[in-house]
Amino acid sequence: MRGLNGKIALVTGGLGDLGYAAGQRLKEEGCKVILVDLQPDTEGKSKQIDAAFVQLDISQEQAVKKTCETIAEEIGHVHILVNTAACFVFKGVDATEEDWAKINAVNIGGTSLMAKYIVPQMRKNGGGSIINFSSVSGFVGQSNFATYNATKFAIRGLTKCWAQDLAPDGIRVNTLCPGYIYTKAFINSCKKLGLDIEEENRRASAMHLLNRQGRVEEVAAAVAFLASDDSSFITGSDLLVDGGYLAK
């Protein structure tokens, strides 16, 4: 089980794909998952595997303390942290004062609150690992992308600083940092805009040196990667999950 079995495991942005699978592979590894997310859990999906699931706003520090001191209360201390959550503001130059503000309050703002009181959990554990989402979008510049660039190039920043400040406590911090993966989050999008699906899948998957978009099981089996004690000597990386995008 590489040193997962039994540990507890809080994934924000839980009911999306890439949290959703990432939660699911942690429980296949014998963790204890928590799901958060903005949404309630109508369809169950906790359930399904046998996860608990907390309705949070991250952005908002009361409710983020107090959800953090129950956990704590009701399951026990973290031992893995997974910052999946994200807002999606696309963007450039054009991009309004409330534009930037809802933004940074999940991006950064959320991801740094999660961290700020799950990190006291993983002190009295003796250790931890933290998992922080980015991006490819993390490392290049993109048209019109500005808002959320910025954010996905900040959390790598915090990722490397948090590394820094963290290491004492043996907590591992790491950043993940797909490209574009198939999910119906793109699918959806893809209906929104009325663009042709398949054709918005093979732009994509043109992108990547090994010509496809990622799956969402390859983003989660990355995360038990760098939950696990197999990563016991990595931490202030960015792991990249990109088929080649940033190789090309």
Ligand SMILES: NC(=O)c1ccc[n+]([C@@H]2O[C@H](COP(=O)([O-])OP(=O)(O)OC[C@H]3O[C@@H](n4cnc5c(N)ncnc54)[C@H](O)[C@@H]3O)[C@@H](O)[C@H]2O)c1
Contents of the next structure:
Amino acid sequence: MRGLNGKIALVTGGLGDLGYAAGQRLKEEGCKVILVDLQPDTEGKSKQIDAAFVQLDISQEQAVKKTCETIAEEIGHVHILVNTAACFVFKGVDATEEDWAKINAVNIGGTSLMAKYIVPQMRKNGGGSIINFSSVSGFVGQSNFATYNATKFAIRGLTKCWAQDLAPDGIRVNTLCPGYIYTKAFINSCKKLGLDIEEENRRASAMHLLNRQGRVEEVAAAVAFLASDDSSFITGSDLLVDGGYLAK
Ligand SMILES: NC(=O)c1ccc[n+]([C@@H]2O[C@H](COP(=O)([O-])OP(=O)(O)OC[C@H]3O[C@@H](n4cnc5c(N)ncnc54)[C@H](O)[C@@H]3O)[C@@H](O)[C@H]2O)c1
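The form predicted alone done, now the form predicted in complex with the named molecule:
And the full complex, kicking off with our chain again.
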């Protein structure tokens, strides 16, 4: 056993490709799972994995506070917080004030607000694990991606600061950094841009030493590792799940 059985895990962006896979894996490992997302769960995805669902905009402080209080009352104090929710604004030097406000409010602000209201619950539990989603985009420059990459660099900074602040409480904080993952979002964006999916998949695959995109289950396995006692001596780290993207 690696200490996940009976733990309460909250996953933001829980209806997204990676958040849902993380929720599913944590459920399989015995956690009580709460999926949180901006979108309503119209397809009943949470029910399919026997998870609770809360519709929430993580960038709205009063709503975050209220949701966290309700979860504590109705489900219990959260042990594991997985911050996958993200806003995708891809702009270069021409980014506007509005672009910055939008992406910062969710990727940096929302991630921070979730931690702000869940950390007191973790303290009551005597510890916990926070997993913040960055990306290979949090390590390198990519053309016309300044807005997104800046927030993914920032997530790594937040993680390292919080790891220092929260270590005395037994709360570990780590960053998970995926490479390109073959998701529905990838397929939909190819369709939207009129790009050939197979060709784009080959192009993306070639960026990784393993010559393929990752699978959502491979990222979810890393989430479960960072959530569990198997990673009990790991905090303030960046875990790359990138098929060797950054080793090239
Ligand atoms: N998919 C990839 O290839 C990849 C690679 C590297 C890093 N990542 C990171 O992984 C994370 C998840 O990505 P994904 O591919 O699953 O994306 P996704 O678009 O499938 O999921 C993101 C989810 O976040 C939700 N969300 C957006 N704004 C929100 C808000 N204000 N409040 C609550 N929920 C909100 C969306 O509704 C969506 O369900 C992101 O942080 C992303 O940067 C993804």
